[in-house]
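One chain follows as structure tokens, the form predicted alone.
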Amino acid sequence: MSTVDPIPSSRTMVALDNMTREQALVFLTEMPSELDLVKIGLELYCSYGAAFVREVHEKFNKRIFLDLKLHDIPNTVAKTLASLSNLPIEFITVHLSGGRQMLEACQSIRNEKMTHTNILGVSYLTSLDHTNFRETWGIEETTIPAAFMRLFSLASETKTQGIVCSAQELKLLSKQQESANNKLMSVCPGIRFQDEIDNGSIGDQRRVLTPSQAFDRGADYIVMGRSLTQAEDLKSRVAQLNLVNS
């Protein structure tokens, strides 16, 4: 299991979406050695493969979050899981409305070959409002934090590592572990500065909050893309980051 660092930047997990392998690698050379930890998203992954997140690790001496989202009948998703097994993963997505099923071969696949890895169950992502709970799933704008809760619990049951979800949802996420009396690890997309969300600065999230927002909301992790990796003074980012909670 990971410990989580209390500083910011080291809780923050920055996304290499958006780029190539050549931009990629540019960016984590010139990136503050206190961001340690990068998201290799399914874009990236398809790309360039395994052969990248080795070369993202042990290159640059990053922690790997591979950001799959794997979802799919629970012996596919347990055998894609051990075909990664021999990778340097920290962190790995699967999502939770796979199922009870799917989550368990997850978790055994894990506690036999993978130790090492955290799987982070998603919930609902950050790109959906009420709108689409309603066309998708017929849940109502009144019922989305039960919906949430219903999966909150299914990943405690299911012994899942973590959840993503919105920083929004994490007093659902707390009310829900203090009735299972459990720590599920949180991760927290959908995540940016200050000034950007007053600039209208936030891409394909709905649901977005700050990084302080986060982490005083009980963020164990939150992740950032172009907001560091498009960012014009990168190391005035990681500064503004580490006066959270200061």
Ligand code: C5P
Given for the second form:
Amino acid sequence: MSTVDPIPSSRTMVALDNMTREQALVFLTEMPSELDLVKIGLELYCSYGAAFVREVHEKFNKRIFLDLKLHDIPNTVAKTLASLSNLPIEFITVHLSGGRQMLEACQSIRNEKMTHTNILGVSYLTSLDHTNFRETWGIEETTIPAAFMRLFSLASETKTQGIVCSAQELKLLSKQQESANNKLMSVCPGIRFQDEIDNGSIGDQRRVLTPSQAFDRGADYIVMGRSLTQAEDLKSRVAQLNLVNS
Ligand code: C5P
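Mind pulling up the form predicted in complex with the named molecule next to the form predicted alone we just looked at?
Okay, now the whole complex, with that chain kicking things off.
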């Protein structure tokens, strides 16, 4: 497991979404060096593939989080991971709802071929609200915490390295970790600066918190996309990130 740096900007994964390869390269050239973790999602990976992952790692010396959110039968997900094993990927995502056998298959491929990669289990997307929980899974608002706890236990029992969840669920995660006596790395998207929350600029996210709220609640890493990639003044946003009350 990676050691977590205490400085907020080095624990912030910058999501490169809504951009072409050319735009991403310009952004990376201008990105302050203290942001050294880059999240490549489905959009850029589907367009530019493994070459783009290598380019970002080698040319810009960035640590890579490949956010593919794999979700399929155990054999398919394990073989997909194996096909990525020669890439410099420090973090990759799979959906915890793929189930125990899928998560175990992921760990066996990881142990065999890619111990340099931490597998992160996605719990529930931060874009979902209680209406979605009811509509999709029949989970009522009062039982949402129990639904999270089930997925956290599954991650822990299958020795998945970490979890992706909203920082709003970190209290539940620490409760689960205390009972299982096992620390899961926590990665939290759905982060916005306070002024963005105040003026309603949260886009499609629902369960949002500020960077400092997320770190205070125990996030090991946070994921920030549009708040940084579309910032008018990126340097001052990075400075804000490193302030206690950002
Ligand atoms: O722009 P924004 O900060 O909302 O981007 C958040 C990023 O985190 C996106 O790339 C999205 O795919 C990812 N993500 C998320 N919720 C999850 C897992 C990943 O928003 N549960």
